[in-house]
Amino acid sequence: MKGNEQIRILVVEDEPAIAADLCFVVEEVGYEIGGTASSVDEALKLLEDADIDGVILDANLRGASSASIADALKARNLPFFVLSGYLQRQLPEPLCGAPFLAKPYDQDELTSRIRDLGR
């Protein structure tokens, strides 16, 4: 963790119910929501404007690949994991090489992945 500062997680997910569940688990872990985005453009803007420590990244946002977001995260050395209903091997680079959690996800595994973002 970062001293006394709160860990801030960006949730990038285009399905409102899933985004709400992810936010709930982030807060249950004791982290803060650093923002939510449901499109590539929203996510990239939040990365520019907000102080983010880690990201939960849906692989497909309204039919668009989130690979450009993954590239931006790698350039900033920000930890993230990819959440997707696709098989990991079906995803384009740089998504297929990133930490991955399949939808539907196991709540315990999700909690573990979120905790890892703050380490």
Given for the second form:
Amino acid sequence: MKGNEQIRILVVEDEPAIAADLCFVVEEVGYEIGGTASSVDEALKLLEDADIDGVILDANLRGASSASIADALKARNLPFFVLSGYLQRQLPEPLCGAPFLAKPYDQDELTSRIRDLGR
Amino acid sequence: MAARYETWGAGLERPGVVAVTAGAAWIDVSERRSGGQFFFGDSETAAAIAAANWARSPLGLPQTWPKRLRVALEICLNSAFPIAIFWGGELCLLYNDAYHGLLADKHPRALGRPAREVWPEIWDVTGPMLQGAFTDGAPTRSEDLQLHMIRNGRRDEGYFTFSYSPIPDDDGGIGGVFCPVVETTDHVIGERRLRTLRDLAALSRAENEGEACRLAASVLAVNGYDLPFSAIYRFDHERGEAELMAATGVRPGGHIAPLRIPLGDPDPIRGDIWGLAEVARLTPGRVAIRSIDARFGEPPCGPWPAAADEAVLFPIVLLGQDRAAAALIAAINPFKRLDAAYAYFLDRVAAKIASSMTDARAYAAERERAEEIRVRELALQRTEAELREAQRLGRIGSWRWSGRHDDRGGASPYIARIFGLDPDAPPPSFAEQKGLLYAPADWERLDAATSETLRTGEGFELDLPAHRADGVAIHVTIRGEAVRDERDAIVGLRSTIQDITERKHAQERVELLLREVTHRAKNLLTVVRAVARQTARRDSPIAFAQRFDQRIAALGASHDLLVQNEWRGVELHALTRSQLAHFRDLFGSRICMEGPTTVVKPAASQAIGMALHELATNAGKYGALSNDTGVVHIAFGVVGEGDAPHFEMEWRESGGPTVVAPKRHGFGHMVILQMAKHALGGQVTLDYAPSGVVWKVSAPLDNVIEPAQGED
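The form predicted together with the partner chain is what I want next, because the block you gave corresponds to the form predicted on its own; please supply it.
Expanding to the full complex; the earlier chain stays at the top.
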């Protein structure tokens, strides 16, 4: 926790409509959008440059696995959860071992998962 | 012969006989007389001459006979060669002992009788010849002349070699005819029969028994003298009948040679007229003789002036068989006795036919066997070809293998095709296949499976990745089972190898597609959900229903295009038309589109599609399409050749009401700006210029454009 400071969430999702929805929910929860990324490179760059407290991570970005992002997040000890239309067991390591939210998601569950990122 | 010459020579040296020189005008013969009679010697004929009553002969008493006649007669009587003398105008016959055979029972009454009386039966031939020699002095010479004399009460076929030479009489004219003669009957007939037997032996091999009979008959037909007519019947013991195979000198199917004869049938016309039932039971060497009586009507004569009155029936027994297969009916020459030579000849003919038929039967059987083998081989070849084609069609090869690692086994041709091996080279041994056809680990799985089958006899089935000789990865299904010998011991392995590469690829594609479709479906549901939530956030329930509907329809439209194109991207003109379907009447007039044929990626198509939908909705509500004059200009294309080509797209409105930038941005704004930027990974700007809204996209080519099919 960062005390009184705003919690900044990075949304990594290549589907624009979903990314938009996720941003709205993040703001509803009371957190701030630390950035949005639709590709692996973009996400890794934002992790380098921006001040991020938690990440919503789509498992598949324009056909590429986001496993490398998960690795980077683990290395930084940043909280995140994986969002995917695939079954969790179909995902490669380390995505399949991370907290998981299946698409299409339930609003309340999404809200509680996002809230957890700030704890 | 030497002794005969001696006798002859001794006669010449007798006293009183003067050797004559050519042209001698006189001749002196010392005459021995006995009891006032001329003495002609000690021969039987001489005695007969002495005993004959010459008073009744046109020749008169021997004392009155001209000197020349007496000289000639003496030569004749002293000769051991058959010699006749025809003397005087009536050509009265005198002859010696050697001549008796020609006369048979005509001796001794022929002595001194006119030739015409002695041989009326041949006078038509010999008469003119004799007269010619006698009157014109022209000597004749005949060889093997056919003269059928009546001797011993029957007319006999006979052949003679002789000459008629004139004998001068005492006053310079021609007194008679001198005739040395030899009968060549046996020689001529023997030659003839020998020719027949030789021709039979020289016949080419027949294809079947019937042809053997017909070929034999073609030879017999030439010898009508010994076989005035003949017929060969084959026995059909099962049906109890005999079938005519061939006939000579007689019409097949006629009264004498019916086409079929029911064996043992007593009917005098349609029955077994030849008694073939009896012949069928004869053992080789036995014959049956039938006289040709009135039952046969008028039998043909062949070359003879009279019909045969007797026939000999031979059973024809084939080699290795114990009963007659056929019968030969041979009519007998009516002018020749059935003597031992004749019987022997006919027996040889029958034997020849038997051996020809035996050969033909063996040949036919051999041919049948060969044909059977040929048919079987053909069938086998067809089966093999069929198998080859089936293997090719099913992409299956087969392999038989002893189970030893160094054994190459026997592979069907398709094996080489599957693995890209040289079809003419021997296949690699099992040990060599490790690393060559299968990765070591896969080879070991195969080794384990085959070892297990060789040990237990249990078959196996394995799906294995493999490699062609050229390194291309393939996938095969291998099924194997144990091969057992007649004692049920496992002696090897039989297996099929099926190339399932394509199926495997298809299967993988389907699996991928299924995963992908599931993923996309869930994604789409999430999008729908987000659209619903975002739309609901802003609008009243009635407006929500309308807006939500439109947005879902727009999503659906781009999805349709995607599906139509099998998820390989969407063409931008088509995408634009589908998203602006509501304004389709304005295309070409108030909505202008400019750009090359451009296929965009599935994700980009969805973002661009949704953005176009929102832009069009806004334009219809507030912008260029909300009045009657406004125009929307849409342009897209690739700019910047070389290293960093970019996809650019522009939506420019003009002629609409003056634009006022909205105070609050809703979901549409987010879609047009954020979502497009997000999905395309480039720059997106939305300018609320008073003259008209301008939306601009610039994104790296790779994010937007689907690479052309076939080049990557």
